[in-house]
Amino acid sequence: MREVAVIGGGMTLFRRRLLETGKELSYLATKMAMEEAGIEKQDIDMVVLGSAPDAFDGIHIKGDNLVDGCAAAGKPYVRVFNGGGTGVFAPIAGWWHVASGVADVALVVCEEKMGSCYPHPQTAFRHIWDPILDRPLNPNLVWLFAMEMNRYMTAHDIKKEDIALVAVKNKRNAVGHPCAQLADPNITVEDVLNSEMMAWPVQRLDISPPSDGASALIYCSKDKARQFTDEPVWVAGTGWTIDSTMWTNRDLYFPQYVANAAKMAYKMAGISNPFKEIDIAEPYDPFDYKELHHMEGLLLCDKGQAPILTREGVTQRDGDLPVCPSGGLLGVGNPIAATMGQKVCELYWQLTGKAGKRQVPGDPRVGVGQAWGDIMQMGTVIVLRK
């Protein structure tokens, strides 16, 4: 396989309902990168687009609408999506292409218009469920990822104020992210744990907003970054794994399907000590818990000891392991794929020194991004390195 740089990224304003379509957002989000990597149109081989459910933009394959907004047209030109984990495995797409031979430059874009979807996004999850067994109880992803919380809590003795802890600093950390839809720089543990009870023990401010965004990320083989790049970030490696639908049969208090990606990720890029060896972290966080949940997956640390690092800030953008420093989901906002900007893109820039207010300090190498979707059994993992 060829090395493979990331040599520029882009994203947008993430917001609840943007009058642009999502035509529009992909075109915006792909003009910041190319202008940031230096490069035109003609020099892009191929795109990968990473989008989730039609339902969110309402228009069936949805891929060959936004062609025109992805600078696609009259180039090959592939979508791929599961669920939220599109936002990690749209960039492993885009690295398969390079890595491979297929691509010198490839273009990665990601795009999700969630405020069309009437009246809430969850509207478009009532059909993804299996009809004979789920789709009867009549459930929705907010209880679902209930009784996952409870029983991560349960199996480790958590305390809900340690979770609460992660909402905390990632809309904290959102605070210096001018595409954040959440920031909050005053908000509490108190403003958690007092906010509406959505389904126990899931309370509002637990949970990522619904967003419309986009976000871009340009791949260029090594043969060609020096003539783009002095700082190039390589892609050290990547990993992908789905787990059973039957998410009855999983003990949900470890996600098993992150671990195996995880690996699959760490032994490309060499890593064995992933607590010691990566700088920045950037686990997928669409609940507050989600985001302990799976540092655990990616071997950050041991089962059930997140939420130690988290109470003694070792989680902090100053930390010994800063964790969510974009601000994650939670701060930024969660446009299910566009969320690359944050598991990927944030990468990129931390690396490179582009972060600006949410630049972590010293001198960071290595960074692992991390997605999940799906019916909790997709795990998308990236290691990127300088």
The other form holds:
Amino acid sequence: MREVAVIGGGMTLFRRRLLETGKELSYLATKMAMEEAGIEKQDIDMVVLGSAPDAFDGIHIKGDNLVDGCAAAGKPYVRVFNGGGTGVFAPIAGWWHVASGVADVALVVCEEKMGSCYPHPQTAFRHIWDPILDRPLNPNLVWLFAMEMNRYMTAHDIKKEDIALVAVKNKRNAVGHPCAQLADPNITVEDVLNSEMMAWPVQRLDISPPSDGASALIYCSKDKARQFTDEPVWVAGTGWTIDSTMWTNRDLYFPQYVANAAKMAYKMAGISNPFKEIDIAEPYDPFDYKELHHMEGLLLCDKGQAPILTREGVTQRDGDLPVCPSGGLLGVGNPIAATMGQKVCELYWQLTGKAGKRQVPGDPRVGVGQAWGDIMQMGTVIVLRK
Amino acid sequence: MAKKQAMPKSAPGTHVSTKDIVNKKIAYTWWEPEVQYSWSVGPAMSRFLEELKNGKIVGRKCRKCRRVIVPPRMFCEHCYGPTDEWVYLKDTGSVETYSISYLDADARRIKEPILVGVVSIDGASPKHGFMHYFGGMKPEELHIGMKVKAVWKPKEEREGSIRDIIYFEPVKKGGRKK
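Switching from the form predicted on its own: structure of the form predicted together with the partner chain?
Full complex below, order starting with the chain above.
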């Protein structure tokens, strides 16, 4: 496999609804990434699009609808998606285009437009459930998270106060992010605990919002990297694993499939002690407990220990292991696939010292990003290193 | 060294508020899909749903990995071979996890919460069960590990659906059927 460098990233504003079409948002994010990398459309060999369920946009096979915005007209192009896992899976797919040698320069675009769906994007989520056993019960997607959160809390005797700390940290971290939808410099644990009860144990401020937005990332091969940049960041490892669809046949307290994906990525990156060797983590945080659940899945700590690290301040921006310094999905927003902006672009910006007000101190060198999707079964992991 | 440009260097995009839409400040177009589906449920679930009509829960046994699997399937996803036989399970089990939901399927707020969760079915392998409602108890009584029993619709109202079970209620003290 060839070594692959990241040379540019871009992101649009994340908001509940944006005026621009998905195509236009893809263009805006891509254009920013191209400017950072210092390349033009003709320099791009191949394009990967990540976008989650069609039902949000209401445009089926939306990959072809977005082509022009993705600088892909006339080029090899493929869309990949595995629900929430897409934000890290699309950059994994972009990586293999260059690692395999079939492309020298590859562009990854991730787009989501959830605001078009009425009365609420939740309505579109109804279409992902099993039609025989689940849909007759009129499920809401929040139930899944509530059931997993409850199982996790019960298995380790975790208090809601400790989980709320994650929402507080991430919404405060997002204050330095120009694209952020829900940044809040003054939010407290009490605010989270007093917010509206949605589906116990999930409350309003435990959840990231639905959003419109797009993000983009540009890769190039090692032999071309010096042409574009003096400070390349390398893809050191990638991993992805899916578990069975039968989520009522396993214990939800630990995401084994995330651990399997992490092991695959760490092996490739030569990482044997993730907590010591990783400087920044961007685990997928659509809900506050998910950051903790995924820190454990990423083997950054033992099972049940993530709330303790959080309480002790280890995961703060200036802690020993900053977690979600971008502000995460909880603070910046959750346009599903486009969260590549927080989970992968952010690592690139942090490792190159370009994260501005969000910059993690101490010259971070290794970062791990992760996403999670389908029906509580998909883990996608990427390790970047400078 | 020159100061690096912070990234993302801007936040392109234009926020649209609900007010903008209601007041028609922006141009938009509208579409309501009218589409319906009918799914054949396959051999495993056909038998499962038929047995629900009889007031019974069935699983499939895989002799190779020794699992008793529910919901049943005709092949084992682990051993990747056919499952071997039908097994009648009990209509009791324990609460694996649960939620108390104030949201309906469209995320609209509801006053009376829905009690929902996963029931591990007695007679199946550990952690093998399905999602269902709970009832016959106060929300605060519901807990993980609670022993529960299916409450069935009257036989003449059953139609071969997971909803032939109305909900799972707490097993009465003494373990006798009411």
